[in-house]
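Form predicted on its own, single chain, as structure tokens, below.
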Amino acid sequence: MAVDKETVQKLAQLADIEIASDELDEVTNRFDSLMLELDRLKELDLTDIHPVSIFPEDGQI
């Protein structure tokens, strides 16, 4: 998924985050890199992975 400057600006606006115009290229590149890494997670074979509860069940504290 390629991320462009316009998308980054819209997301920043929705999250109420200010991005200076001179930082927009860097933020866009970093966000794009992050999204590419997250896309790689889709390639993992998770068929034998079972969810683990990180919170104790009621009465097991």
Given for the second form:
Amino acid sequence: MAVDKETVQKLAQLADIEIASDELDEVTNRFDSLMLELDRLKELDLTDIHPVSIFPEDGQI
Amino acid sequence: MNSTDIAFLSAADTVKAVKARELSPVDAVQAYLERIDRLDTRLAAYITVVREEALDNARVVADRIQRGEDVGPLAGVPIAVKDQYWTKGILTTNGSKVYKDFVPDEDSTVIRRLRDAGSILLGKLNLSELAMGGTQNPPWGIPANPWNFDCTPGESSSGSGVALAAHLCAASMGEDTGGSGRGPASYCGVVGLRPTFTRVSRFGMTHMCWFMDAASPMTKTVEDCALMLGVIAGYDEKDPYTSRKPVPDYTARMREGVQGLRIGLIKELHYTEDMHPDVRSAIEASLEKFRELGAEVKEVSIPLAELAGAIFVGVADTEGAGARDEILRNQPGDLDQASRTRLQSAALVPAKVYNRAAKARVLLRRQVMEALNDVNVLVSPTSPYPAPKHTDLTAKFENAEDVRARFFFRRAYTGLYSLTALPAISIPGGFTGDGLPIGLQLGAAPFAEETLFRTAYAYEQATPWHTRIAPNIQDN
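Provide the structure of the form predicted in complex with its partner chain, given the form predicted on its own shown above.
Whole complex next, starting from this chain.
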């Protein structure tokens, strides 16, 4: 997935964040890379897993 | 002892000398203040030096010792802490213009416990903005790595790494969300610990990601680190997530050696093309050393380890961006360009992607715990390469691949333990051909810090790395 600058601008507007025009390339590169890396997680079977914030001290999850 | 000899003492040796009345706490503080005056203009380790308060407190400690009182396990040790810990009446900037006027009205629990143990606060140390990393123009100067002024000391506890390597304090506190304590320890050739997540109170520590932030003792030696953790660990009613497990004497079993321990090299963090060859050689030499010392060494697999950097950023940065929403919307101009663009990009991550990363974190924990059923200690480098040049670290990203190579890759090494809430320590593990420190990272099961200290101490005592002095401060 390649994210373009227009998409980043639209997302930023929805999130009520103002991105400076001279920093749009940088934010787009960072966001694109993050989405590409996290896209790799789609291959994992995560169906029986529930997110937790803090792991139990001794028990398995 | 002359002032240089005093400043080069470990914290443990400082305590011994102070308790034996061979060293006055006032002389100890003055030795460090003199070095700070002479060296820190170039090094930029400190944001604030509390000269008069430190001398006053040193006199109090000296008087108590004269009266025969037990001052505590850190009696007379001059310390400095990352400027992320609240200190009553002392500026606490978090490395950001956003907090340039923030003066807390109470101490963080870590600071209070360090004071109660007899240590003497010298000042507050520089850091990457908001404890994130990559800051291009730190408001209080660019911290310089004593091993090579052109290189970064690491992020975000940069000042802690510099101050220890340059002997501008006897011991320090960093903070470690994704490797912010272990990373600078690695690049500066000192010791940095990330304890089990609930081991140390986070009350009064400005948050980056509240369910991964951890107080990080940073020290000159493994023994000092064990000493510091013993002081700061334990339940705190102001942080209800802290564990009620008893706090052991972390130095008690430190000298037992590694005979009988099983040590596992994490394959996925070793056989990678992008690792610096000198780092790879150092890790392989460390495995040989552990064998010589009587440990059983083997390889273990943690399949998700190579994605730990991405999972970490997906969870921690997104969480951090949410927590910084007010600043992002109302004060973006007060942020450094790197912090601003990093937080802005993380703020755009869709909920389902965040949720997937949060689930992957749990799967990663299962995989690491499975590996720890097979071995007592996990081994990897702390960073796959030595300290980069400042200019390489802060250069704008050219494209998504550039972000992957310079941003995600190294975060897998330290992010692995941050994500899984497990303890890990970085200790000096050798040097590159260019004379830059290499960090050896050891990880263990929840609350197995004693095993970590035992393993780290055995390696430290069998190798010369911790005795080297950075060339740029050698004659000073």
